[in-house]
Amino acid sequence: MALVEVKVPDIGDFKDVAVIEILVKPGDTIKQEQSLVTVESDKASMEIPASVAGVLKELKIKIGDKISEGSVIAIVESSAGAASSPPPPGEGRVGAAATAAPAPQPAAPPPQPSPGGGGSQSGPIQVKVPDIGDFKDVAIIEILVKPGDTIKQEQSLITVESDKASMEIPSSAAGVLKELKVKVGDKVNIGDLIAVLDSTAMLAATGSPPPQPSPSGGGLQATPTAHAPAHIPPTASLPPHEPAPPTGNLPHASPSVRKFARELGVPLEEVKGTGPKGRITQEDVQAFTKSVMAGEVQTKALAAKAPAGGGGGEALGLLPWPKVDFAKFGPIERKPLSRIKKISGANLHRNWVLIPHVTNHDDADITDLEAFRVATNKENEKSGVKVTMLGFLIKACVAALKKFPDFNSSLDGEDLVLKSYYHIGFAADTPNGLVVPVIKDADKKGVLAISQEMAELAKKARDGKLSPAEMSGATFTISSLGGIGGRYFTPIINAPEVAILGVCRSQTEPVWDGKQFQPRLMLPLSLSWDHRVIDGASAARFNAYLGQILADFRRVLL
């Protein structure tokens, strides 16, 4: 073992930039290429990981401290003494893949301007990716301009983010904006095109010509707004390290947070910072979740979807809820709606305006099938598996899915999303309210396996102890009231699906077979669905299929 100095690698021109988050502390077992410490410019932000593993000894530097190429930020015992020494060229930069790096190598050619545009020339320009370090295939996060801008040159034109920094990447030359050639979400490298500019037009607007590429090609070696993070607006001036004001760019937080937040599904924007100046911690970000997952808060996407009962509903056009003091008619109990209750509440309510739903009623004779379901359970009674009808349901939907796969389908914009999976979701009560567990991969599973797995998510949910993947995911939805009593409901549709089926109780009824009346167990069904996607014969051959194989559950097996 050996102690190594862990030094800031190359990060270009960066000097003397502010260290204002520091991610690990002393007694940390340390990664290779895990990120220590967030720094962070005037324009820019990025996270310095470790150039060896081991266990960090002790730390150099503390928040407020300003480093630079060469500092010493910590000191790690590893066993690779020979880390210690000056990484080989190409090797210095930041991470292996130089992913916290968005300064070039100073003797990186400049791209040359491309035909018909940059210098004194008039016509379109085509602004290209310039040199942006090790960076490859780097996620565009967000777009700073739109065609028919006028453009400065050096002015930010997208935001791009890897693991470990994110950048503006400017223009190389000033005009108006023709046309974007990115969007949200592409990756992009060196050289890639970007937008087209027409410099004619910026001439007739301005009478003067448009300024000199600059001679990096628009590079980001000696242009510090090209390093800009995208939570400070490309023409605001703004101090250094001060978040800017709600105005749509992405909040006050490092490239590794947002990721937290995107795969956790949390607004960033709602999140109140408590790091230096505001910044946003991987702690806020946690808290925040908590905070949602209790019901103490409520996103502001939720809230406007789905006000709750006692919303208005003035945003839909229609008159306010009625404020009623109801004690002065006689006594009266407040009591808080569960936290699952306001959750499915506002989604339900959600699904149910912007859903256009139709309900089918139908009965299914399930007499032979339940004789079926008793002689099985008396069969595996040492098993401790019980098969209930729900457990048939599911393989039977799954037939019927197959044979009508729109309704295995989400909408998504314009287009049909067909899916060729089988989620079966289905209706689980618990003393705070419905929710829904979801049997990955029906289509795999026999009734036995379906019937057992069932139990265990109920009675998780029963617990409190399902997670959230375990109620992710569903295809189709089944919400059964089984033995409760009823004869038919609306059952509301659960987005993005587009169909759910409702079933109740079922009964004893005379069913004339041609001849005479004979003793059918019947069990009524009610098919929920999207008549965007969904038409009224679609849903009634579908009903009719279902109802047949339940009828003869051997049909399963064609």
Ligand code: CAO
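Numbering follows the first chain given and starts at 1. The structure displayed is predicted, hence computed values, not measured ones. Between two forms, the rigid core is the largest collection of C-alphas that superpose within 1.5 Å. Compared with the form predicted together with oxidized coenzyme A (CAO):
- A displacement of less than 2 angstroms separates the C-alpha positions of G391 between the two forms, with the rigid core held in common.
- Once the rigid core is used as the reference frame, the Cα position of A539 differs between the two forms by less than 2 Å.
- When two forms of a protein are overlaid on their rigid core, residues whose CA moves 2 Å or more are considered shifted, and P26 is one of them between the two forms.
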The other form holds:
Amino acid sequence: MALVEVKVPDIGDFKDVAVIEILVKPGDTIKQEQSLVTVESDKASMEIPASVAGVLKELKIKIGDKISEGSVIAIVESSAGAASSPPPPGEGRVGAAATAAPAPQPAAPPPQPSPGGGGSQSGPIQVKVPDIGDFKDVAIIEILVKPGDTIKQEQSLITVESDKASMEIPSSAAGVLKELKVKVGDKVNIGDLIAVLDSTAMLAATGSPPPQPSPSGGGLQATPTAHAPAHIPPTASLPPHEPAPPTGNLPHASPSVRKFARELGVPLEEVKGTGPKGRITQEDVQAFTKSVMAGEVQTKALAAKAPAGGGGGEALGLLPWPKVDFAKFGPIERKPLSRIKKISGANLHRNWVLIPHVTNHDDADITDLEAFRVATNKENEKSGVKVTMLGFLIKACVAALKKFPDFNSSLDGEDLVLKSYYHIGFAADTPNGLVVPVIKDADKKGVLAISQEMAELAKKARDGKLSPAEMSGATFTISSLGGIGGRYFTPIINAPEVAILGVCRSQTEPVWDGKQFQPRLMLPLSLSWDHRVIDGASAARFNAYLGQILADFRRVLL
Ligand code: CAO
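Output the form predicted together with oxidized coenzyme A (CAO) next; the form predicted on its own has already been displayed.
Below is the entire complex, every chain and molecule, led by the chain shown above.
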């Protein structure tokens, strides 16, 4: 056993680079070549590996310290029986580490323009990978430019990454990018051709010759920069997570954190870094993963998927939407959803998911009202205005809304907005899908006027001619399937309203009057309400009151 000083190996021209991350702690058993710290200059970020295996006794640096070649990083009790006195910087064990996990040689001279191109002459210039130290077969992880771009000298063209460092490769000359010779995923080495620039185009564009490659300009460029994802629109179910601040192109993270994120499939550009200068740490990646798993945030990819097929069920931890080859079971026809279906579908889905719905079912005795309606229609035969049960229902609902104002409200944050106007929407079935025209100020209109307006709006709806104004502002909605049939159903609340009345087809039923069964015309009512605003008792009272009005319409006057 021997105590060995682990020093900063030859890291090329880097001097006074800041320690931004410490990857080990005293007591840790360290493998040879295991990364101990991450340092960062304005040209690259890199991890400094251990030159020996053993137990870490003491750390000699802390975050923020500036270190150079030869600086002592740590004292390791080596199991290999090393010399008790440390070798000079760059030699012995430390030197071995530098070889085993080579540090970039960042300030090597830039590649010279190839014969026939570049330099002070105009024309094509070949830009090649400069001397990047001992790195071999480093993978291109990002291409930062595209053909047609005007490139400045030393502008970063690509980012490469090894398992110990990430760096950007700058252009050795200025010009217009004619051709990229590499793609993401390619492995490159010193001398490999990256791109061809045209300095003539540059000359034409600027009127001055491009700057010459500088002797020190071919090194490594600043790598770590945080990446800002596009704003993620909130979905019905989950809030988007707060994106990282917009400061550059690449997520600011060390190569090992990048690798870790890649293994987990974590989009680093969506992770907010909590380290120095917004650097993303391993803990940040872990915390992000946890919050996605807990359903607290959604990744951009999931948010983008949400509107399609499965409706984003994955984000709710649900099974993915089943993918079935329907044609396997018989002939099929594929038809795109109509525009109205797409819009109303998305709204209905949101409302169904976000509103805690409860539906109360009840029956109203409309025997006398129906007799009155039939008589009214007979009297008005010549006028052409036909009154349907829906006209009476709208008027009856206004009376119930006045008695139970919570049903004529909307939730706005933690406030309930109670409206003193009564605009009643009615669901209309059209060849292209469901729309909801609105009878404005129904409290100020008689049943005949309401019926006439309803007929006009329903026709406009079927002709696809309703204006947005004619479909907005409703305070309560009725969905009547009375003309079609059925008994009861669960209507979906039309947000931001808090209740909706579903009506089915009336039929004559035997009703016990205390002495005997009487044939009565009964109208099935289904009232869905938002349980955040309304409770079951008020819903039952609302339905009962509505039933009373429909049973004796004179109550509307009271
Ligand atoms: N019980 C028995 N008969 C009823 C009735 C009821 N509750 N409601 C209507 N009727 C009768 C009408 O009296 C009329 O009979 P006649 O032809 O003998 O006069 C017939 O059914 C057709 O009425 P209507 O549907 O044309 O008129 P309406 O005022 O009842 O409804 C409108 C108008 C536009 C709401 C309706 O045409 C419509 O589109 N309904 C579908 C709404 C819908 O799709 N809701 C579901 C939403 S959730 O997907």
